[in-house]
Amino acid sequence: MESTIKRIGIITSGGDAPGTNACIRVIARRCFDAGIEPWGIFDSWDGLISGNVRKLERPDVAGIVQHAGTVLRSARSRLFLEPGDPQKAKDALAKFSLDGLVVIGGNGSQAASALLADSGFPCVGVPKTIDNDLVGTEMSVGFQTAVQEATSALDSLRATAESHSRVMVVEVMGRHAGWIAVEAAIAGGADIALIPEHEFSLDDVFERLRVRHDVHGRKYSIVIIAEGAMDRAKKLDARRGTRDVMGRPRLGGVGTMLAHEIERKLGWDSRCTTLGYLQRCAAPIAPDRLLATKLSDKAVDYLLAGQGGVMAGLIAGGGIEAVPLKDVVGKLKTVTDDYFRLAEIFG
């Protein structure tokens, strides 16, 4: 049966992630090939409401696959926090005669997509978040590049740590899930990994460093810590007292706090490097470009087949399947104990 969809909207929402432009490019080019008009929604949901929407042409998506960020720009929005917001979004979409929408984003974005789909508008999600904490997909767009950046930082910082007999603490992103910290720890050989899923004791950290230095004769160490990690005594509290547009506490600084505690307790020279947005702004590595292509291609297939209310998810073995948004929203994919054990043993 021929699809009734003539115009597809594309929106990028939430934090930017490497590979987002590859998603936009694939969706637009699929539309061009099918005789469908791709429409870009700029500045996320707030841009939709303000009417910052226009038809995309081939030059708009030419040569963007290798670039970081998103040509549609992104933002965190409070839209969909009130009961009448889905209808407000539908009315805005109707102004441009859009028949379907591809939502490229993380947990908040897919929650918005689910609300819109429940209200009767065809929506399909593409998982995009460097935190890799979306249920329903083995991997999210942007995660692999973020891990590569963190791993490269560990490799580089090891030289200065060894040269100055320092403990180098590296803080990476990860509010609720420590996927970046764990995979970078394994790949980069960090000596200690600290993540939100496992509360830790500062005394245990100090003892592990003592054993490494005094028993094994290593005069430097590398510690990687996710921004949302917390010690059991809650002495290291990275919540800064301010909140973002979604009302969540802003994080940052737990690595610096840990470095200070190491110096205070052990008397060893310790420094912290916070990678921050460097994890987001790198050019996407090839695996992220390929993942973005596969997921976005399937997302268009689902829309054209009338299969809204789903997210394109990567499954074990490399296949893509349609995951109902209701099975994604309100859940969090966290690091398993078995996987964390690899960072503990092989870091």
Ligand code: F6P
Contents of the next structure:
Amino acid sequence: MESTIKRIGIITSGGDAPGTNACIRVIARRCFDAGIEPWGIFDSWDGLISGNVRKLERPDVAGIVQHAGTVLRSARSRLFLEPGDPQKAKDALAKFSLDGLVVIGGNGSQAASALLADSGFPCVGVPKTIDNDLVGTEMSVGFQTAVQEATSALDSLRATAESHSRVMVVEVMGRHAGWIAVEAAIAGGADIALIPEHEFSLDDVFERLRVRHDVHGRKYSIVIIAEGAMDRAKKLDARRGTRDVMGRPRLGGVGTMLAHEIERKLGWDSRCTTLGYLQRCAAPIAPDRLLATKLSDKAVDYLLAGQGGVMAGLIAGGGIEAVPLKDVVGKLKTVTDDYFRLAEIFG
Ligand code: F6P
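Right, the form predicted alone is done, so what does the form predicted together with the ligand look like?
Full assembly next; the chain just shown is listed first.
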């Protein structure tokens, strides 16, 4: 049966993540091949409302697969927080005669897709967040590059840690889930990994460092900490600062606080390196480009088959399946205890 869809909108929303351009490229190319018009929505949901929307041509998506960022630009938006907002978005989509939408984004973006789909607009999701905390997919676009960046940083910082006999603290992203910290800890051989899923005791961290130093004779250590990690006594609280447009605390700083505490308590030299946006702006490694391509290709299939309200999710074994957005939204994929233990064992 021929699809009734003639114009597909593509939107990128939330924090940028390596591999996003690969998603845009394949969606647009699938459209060109099927004689469908791909329309780019620039600057995310706010751009949709203000009419920052145009038809994409082949040159728009040529030579972008290897680049970080998103050629459609991205933003965090307050659209969809009010009851009338899905209708506002539908009206804006109707203005450009768009009859389907692919939403490339993380938890907030897929919550918006779900609302739009519930209001009757054909909408499918492609999971994209370096935090990898989206339910319904084994991995999200951007995550693998972020892990690679963090692992490379650990490899490099080891030289300084060793040369100066320091405790090097490395802060990585991960607001609610410590996937980057755990995978980089395993791959990069960090001695301690601290993640949001497991509140830690500062005394325990000091003791582990002391044992490594005094008993095992290691004169340096590497600690990786996710930005959302917190000690049980809430002494290292990085949530006290400013808030973002969504009202969420801006994170960043917990690693520096930890390094200060280590110096204060143990008297050893300790420094923090916060990787921050360097994890998001790196050129996508090949596995991220491939994942982006496979997920986005399927997302177009779902849309053309009239299967809205789903997200393309990577399942164990490497397959991709349509996951209902209602099973994705409002949940968080956190690090399992077993996986965390791996990081602890190899630490
Ligand atoms: O995309 C998720 C994330 O990487 C979080 O780990 C981090 O807290 C957040 O982005 C920061 O994003 P921004 O400062 O761009 O809003």
